[in-house]
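Below sits a lone chain in structure tokens, taken as the form predicted on its own.
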Amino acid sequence: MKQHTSIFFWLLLAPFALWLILLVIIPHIDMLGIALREQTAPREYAFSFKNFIEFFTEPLYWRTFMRTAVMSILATALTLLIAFPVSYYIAKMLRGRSKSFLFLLCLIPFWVSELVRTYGWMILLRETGVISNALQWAGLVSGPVELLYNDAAIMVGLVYTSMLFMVVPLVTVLESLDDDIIEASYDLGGNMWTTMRQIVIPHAMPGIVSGCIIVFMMTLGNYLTPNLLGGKDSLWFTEQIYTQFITRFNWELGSAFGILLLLLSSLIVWLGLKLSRQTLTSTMT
């Protein structure tokens, strides 16, 4: 019986293991090998750290790198601030069909591709767009207003495209919080802020951490939204990677950038888990 159970377990694990090995581990090992080489002659390469050294010696590269990290952290924080009250309202205030309906409203924008959603924001924010025309009609501005191609537009797009991935884990974990515990807090003299700080937020911490990890990773690796809403001066690190691979055909430097982006995201996630005193296993359960 134990032997059959073990075989069944490995059969279930096999697809995930193959996906992990073939599509994650092997490509990253190959990318690291490409990053650690330098072309000395046509089709001849030598082991070298030149690509990594070039990143640290070229200010444009590491400044873009740090800007992307800071903007991604800020986008994650803003997404959390907006998503938490929405998630709490869905999980604890609504019942029955109204809960399903509001949750469905959060899903509707994701029925179309990210490209369509981003172009929708471009239509709203452009100089001849809906917001600019509304401001002129209200007499608040005297002429067309260009709201695109700046950091604020990038931030709006990043938060919007990431919202669902913060709401889902928060709703899931908040639904497991017993309403009687919240009522007991009020019965013992606690107010709304005390209840949130001492009961709701600690209980929701696994959902907060898992949501922040997902949103941060998606934001950090996003190419489409910063490029379209920020324009050619968006200075997003994924654009640097795209330029090296596609425009300059410099696969060695592009691979080095990809490895550095992976290390950056892993480091920030690790720091976030340490500061929140969470583990990956606790955020996944």
Partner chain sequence: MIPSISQPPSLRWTYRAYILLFYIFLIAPLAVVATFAFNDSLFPSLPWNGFTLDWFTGDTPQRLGVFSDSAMLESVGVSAFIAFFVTALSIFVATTNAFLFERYDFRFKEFLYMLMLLPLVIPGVILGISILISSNSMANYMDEVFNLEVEFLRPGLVLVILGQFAFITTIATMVIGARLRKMDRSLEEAAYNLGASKTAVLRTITLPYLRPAMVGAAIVAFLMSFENFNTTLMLTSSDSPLTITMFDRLREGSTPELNAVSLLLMIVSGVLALISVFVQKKEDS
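Treat the numbers as computed from the prediction; the structure is a model and nothing was measured. The term rigid core refers to the maximal set of C-alpha atoms that superpose within 1.5 Å between the two forms. Numbering follows the first chain given and starts at 1. What changes on going to the form predicted together with the partner chain:
Relative to the superposed core, L23 undergoes a Cα shift of 2 Å or more between the two forms. For L263, the Cα coordinates differ by under 2 angstroms between the two forms after the core has been superposed.
What would the structure be for the form predicted together with the partner chain, given that what you showed me was the form predicted on its own?
A single chain, with no partners or molecules, comes next.
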């Protein structure tokens, strides 16, 4: 059924090409172009690295940048640590209805807007919030405590928001591991730790990598959670981009920041793929 391929092929290629070129490729080339120019006179621009130089000479900028990167990596690691036992429990310890129920329960927060989720954490963590009240009621603290607007709050929010994107690939990959293989490992004299280290984790590696990549990208590019849970001092790099674009109207510097953020995420994803010997296509599908 592959005759007359040419005309159908071109008809199918057209929407793909329009979508990708107009909405993804050209905008990013434009962004790079703007990042690499400076205004020399009204409506006069010249090629320049000024914006990038400004980034490296202004400590606030590159510190925010580094801080965002480190916190994102930390959030990814934490998400993995928390999600792995849960995913394993769902995939291997449960059967039938209870399994699908707990798995669906994991998915619920994903279907709810990030804004609502973050709002929930604000109600829990703020000075007049549920946790503060609970602590006072239990007599653990004497007055209201502000749990919001610090790095820990940001971290909780980021991990919470990312959880699902770690659980789903992990459950999928762990489900594909036959119980027989774990039983065989025990049968041949393995114990829990050796089985984990030599059987389960190597098998789960593709899921771990794809989960980590997605979580890392989402965390790095997040705006809402650090902004709402971290308050004024959240110092998240996307906020800098927003400030340059919307508040200061300095599109040149904002674009340079955007390019830097893209470079950083590509670099870390590339490193992750290299270390785990995977490809982007294989981790995404």
